[in-house]
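Only one chain is given next, in structure tokens, and it is the form predicted on its own.
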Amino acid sequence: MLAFTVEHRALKQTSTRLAKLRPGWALVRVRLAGICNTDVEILRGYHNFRGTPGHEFVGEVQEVRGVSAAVKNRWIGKRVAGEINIACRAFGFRPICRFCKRGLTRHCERRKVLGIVAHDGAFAEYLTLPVENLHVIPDSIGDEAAVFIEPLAAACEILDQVPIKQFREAAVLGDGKLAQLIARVLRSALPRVVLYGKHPEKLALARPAKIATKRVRGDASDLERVKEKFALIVEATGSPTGLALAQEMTEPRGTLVLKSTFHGAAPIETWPIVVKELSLVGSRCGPFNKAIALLRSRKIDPRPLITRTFPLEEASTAIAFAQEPGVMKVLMRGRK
């Protein structure tokens, strides 16, 4: 199959054999894959990943191994999205780890992560995942919306982590792809959400979703210029500089949710956290069922965030384009 692997901080086209399926695993043909900021950070050295990146996808199940005929028939040909954390039980490890015993499979001590940690991802014709990771996509959700299920689920995780009904408003720092989805998810639950960003054309994408927007410079001057305070703030700038502004904008005893991941360290002063008694919440992957429900109900339509779609064969061009100023979501269409 055609695949792209990380080599010398670039994508290299390669031809490789299909992976051998473990019992309870599925072979999935990739129909559409999304490029995420994490994929860009992987090229910069994030997690020191080697292999095929890509974790946002819509696919079609081609084969399932080690299950009953009834289970196989239930999956073959289905359009699916997949949870990216692969727990130790899927690899047959015994005993399963302490976190899996508690149901925290996303935090499995021996987990692998699709396209991020030790497991080849979606920038290829095919990928493999355990059947337990797969979610069937309803016919009412098209591929271009369904490819957002994984990042939309990450946005929905905030609703599970934070007592959202205690808040009347929230601020989201960042105007990129994940920040846009977070703002939409929060707006589905709160009367007012304000998105702070540097790019007028990106902020404009949020306003039709009834999200207020405010422009910032994205540098140290924002600490003096931005006067608003919020009890709930989500930092999703994808930049080390966003954390300082987020701390400044969070009210005393407020909640600051951290969503940014990037390669390298972020400078941080801890005294504002202590003095203002802030609650810091790290937030990563989330519930696919809630993301699918939001898409199915059409409460959220992520398709306006798509800038361009490339064929898989042009993956290197696509990821370079994804890093250009003003670009939002870039997709890659798999081979038929």
The other form holds:
Number of protein chains: 2
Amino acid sequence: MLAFTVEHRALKQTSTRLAKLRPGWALVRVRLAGICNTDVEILRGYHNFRGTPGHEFVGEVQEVRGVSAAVKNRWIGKRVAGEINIACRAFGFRPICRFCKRGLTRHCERRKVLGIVAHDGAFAEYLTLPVENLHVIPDSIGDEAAVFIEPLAAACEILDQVPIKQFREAAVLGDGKLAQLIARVLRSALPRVVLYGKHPEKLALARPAKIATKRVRGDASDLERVKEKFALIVEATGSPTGLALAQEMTEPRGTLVLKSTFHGAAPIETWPIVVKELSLVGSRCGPFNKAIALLRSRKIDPRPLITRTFPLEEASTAIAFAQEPGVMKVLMRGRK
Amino acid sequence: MLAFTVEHRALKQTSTRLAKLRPGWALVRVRLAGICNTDVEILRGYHNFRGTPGHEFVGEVQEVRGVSAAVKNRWIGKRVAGEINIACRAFGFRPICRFCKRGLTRHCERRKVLGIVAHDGAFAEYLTLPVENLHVIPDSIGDEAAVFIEPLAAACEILDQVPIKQFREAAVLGDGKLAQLIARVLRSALPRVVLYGKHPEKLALARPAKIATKRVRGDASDLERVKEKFALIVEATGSPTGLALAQEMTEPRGTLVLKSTFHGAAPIETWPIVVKELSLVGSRCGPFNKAIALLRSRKIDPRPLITRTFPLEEASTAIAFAQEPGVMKVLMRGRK
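The form predicted on its own done, now the form predicted together with another copy of the chain:
Every component of the complex follows; first up is the chain already shown.
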């Protein structure tokens, strides 16, 4: 279990952040933040990040610097979600990097990432982001659904990477928070999605969303027991053993999307990738507009994935609770 | 060093093969055969194949069974290369498998593979293949070039898998036989190709083909020293360390083609694939027609890659020689 003390950092940071707000940046008060496995990894020391974690949030714009009064008025008081990759231009770097030039700002060479790389995140009363990263949340989407916009966008990234209409079905390996969102996004585009997971109580969450479920053991014995093959598979187990099973389950010329970002080298046989001519597609952050559209249309309701909501003041308790077995999404609510 | 005694097997097989020739199959006299690293792997016990290896060849059709006299006359005496994957329909299996139904006969679920899986190969006086696997070699392509059609087709597979016109340059990791062919095929479509290899004398073979070369050490120290990044990289080192370097050298959203089929699990960090959103594309056998067209047009001349030619009777010497340092393609010539 990892502890995290948000209270002191948050209070200390509020005033300094206001003072340091760059032109084109907004100060956002955090209304609701979600705990992601990446946050836990960060607290375990991965990413070498020592700042405030947290990158899933709904917030309210408090202040905007260096824009016209009209632009400022349009933003102040708005409920927003925020893209987490902060491109070089937002820090005034010139010239902007070759990836930003090509519009790939999420792959900016000098990017900072909210709560992950060199920029304090959402487990605090306030955060700052460039205005260009913000998306206004429609009134019809409540905070509890909107807090899922960031991970849901990551799930939607698959729709931008894979020609989804060429497939009739897909499998998702893993029954955790991200896997569940991915299965729902794929199900919004495909008639059949099968979620393979270890935990009966987590698999049960998927079935009301018309997702088929199959139980696996999550170890090497699955390689012998799982016989079904798919042309499209998403590996989202968060564990090294998932990839071997995913490779085995992908049919020749099939597509295997990788979503797990666990750290540490896993022993992998690569020759099946070559012999079966698989395509492995790494997939990270995605389009917020698609995620917002899916929530607004009610095609996806992520709220059944919420296990519990804590006040932000109890961040360390919340983060400890998020690591307990069977717990899905844990939220933290900011002060009004 | 591995020994292989071809003489007895070859002589013994000739008569039985003639007797067992299936309808729609051809008996082919081997004129020239090439030794591939896969053959050496097979002799080391991989693929669990105990038959005659060899899958790169130029041959002459001696007999065809179960076809009309007109078809037969069109084939007898023709100089041919042969696709190595033998689909289920050629063995009379009904119904044909779902991959063959989709035209993916190279991925047939019940395929046999010449000299690799359950079907004797080209290191013999005669081999058999279905007529549908044969390609007539134009007179303008001599045996020494034509014997490269099979591995050259495997290199051409990349052109079928990757939208090559979207790239301006590519890197190939590895300076072995297959890597050299891949670099030449990519160079036929791109203005700049860089071959990264360990062996100065092998790199030197690439430069007359207008391929840039860079020397690496082939160990983990390359990760620190190689700074250039590419949007398209082909990993053809045949060694587990190649993949880590290839991942490092592939720029975000880049394509990494895997051609190495070494056996054994290599420890691989998969999170860079996810964070950089790389596409890894496994690539195996390819289109013979493209390989033949490249040879006919003289855009590629593979003959400088030949180190030495042995008579087929000296197969065990040839295979031992093929494993010596610095040796590139070793050929074996059949009896007239």
